[in-house]
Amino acid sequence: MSTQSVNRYALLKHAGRWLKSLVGRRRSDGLLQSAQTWEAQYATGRWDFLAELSELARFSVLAGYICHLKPGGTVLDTGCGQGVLLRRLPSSGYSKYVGIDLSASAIAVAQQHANDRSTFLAADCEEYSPAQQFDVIVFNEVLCCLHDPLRTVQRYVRALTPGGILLVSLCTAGRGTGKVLSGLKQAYATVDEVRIEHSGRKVSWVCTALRPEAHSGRV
């Protein structure tokens, strides 16, 4: 084998290892995964902890934003999981709630907590098209699970009522969190933002309220 061939082989081998490491890092956060994987995880209780005390703070911030910014409004919760946000909302805080999630197992649990003003649907939020407009659209720990989070949010903005708001919660350790949050702030006006840190779990989240306006500002 010539020296040129050996060098080419070494280069290809190195490139292969590099690509493999990128794929491994991409998968390491366990978020960008198939519908079958999400279904299996919910069915086996992998995400039951989201209803526990350690997650209370961020759900409470989102519920507080809804009650303060759009009291009695209509809410669409994309990637709602087992309906934890609805459980955190006071009954006077919304007039209608719709939750969608990819996992049928998660929706089955959520429906146990439904009432006459709430609806849960098994649907892929990257394909779902709302049949009505909402005062609040929530993306709670879902954007880093999507292939094109910014384009997905842009599509849902069309389903907001005039003056409606977007609520986003992102784990700071999630895949591409900084890039997603930066893109959102460039596209939409920031109403308010809170960073939450749980010392016991050593994890933090950023909860942000946004409006689809051409300028930035707080209220």
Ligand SMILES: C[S@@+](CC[C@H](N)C(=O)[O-])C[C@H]1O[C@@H](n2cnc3c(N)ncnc32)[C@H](O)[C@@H]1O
The other form holds:
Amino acid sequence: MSTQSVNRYALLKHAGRWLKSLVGRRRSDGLLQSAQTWEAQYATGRWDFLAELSELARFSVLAGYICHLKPGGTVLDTGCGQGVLLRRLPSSGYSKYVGIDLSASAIAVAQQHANDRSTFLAADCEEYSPAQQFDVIVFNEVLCCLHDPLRTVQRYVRALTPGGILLVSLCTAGRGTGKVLSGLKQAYATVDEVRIEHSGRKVSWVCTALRPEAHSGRV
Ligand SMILES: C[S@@+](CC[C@H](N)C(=O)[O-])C[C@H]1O[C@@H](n2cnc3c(N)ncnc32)[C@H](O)[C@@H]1O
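Having seen the form predicted on its own, the form predicted together with the named molecule:
Up next: the whole complex, starting with the chain shown before.
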């Protein structure tokens, strides 16, 4: 082999490795994954940390927004996982809670924390149509898992009672967070927003309360 062919071979090999690492990065940075993958991850306890202390601030902000903005209201929690938000809500803070999640195993754990005012269902929130209206609809770390987050939120707005609010939590490092957040803010009025930064872990979240009435709801 000539020196020129060796160099060309080395260059191609290097480019191949670089492309492979790019694809690998793309595969691991998103949570747009199948129901089976969620099932497998819940089965291995991968998401159990969501009920731990280091996630408490995020849930507390969402629970606080519910209690302050819609005390005793009805709540729909899309992508509710193992039902941690219900566990963080004071009993007097809501009259009815419905949690839906793609993962049947997560829902099975959530059911263990259910009460006579709560219901958990295994369903795909990109297809599910609520049978009733809610005062609060929560998208807690789920929009980064959806194909078309803005369209999904827009579809759920129809299931809000007049004056109802949307609560969104987005991990700042999540897939498309900036784009999703700015799309939401263009479409809906921001009622309040906080950014939570965990000092110990390199993670931060933006929790936003939005109201659809002031805007057209078009995204
Ligand atoms: C990052 S976890 C967040 C869970 C929970 N909301 C929390 O904050 O602890 C994302 C959740 O969204 C669920 N999920 C993903 N895609 C979904 C979909 N299309 N419909 C309903 N749930 C979905 C997953 O099963 C998972 O429980």
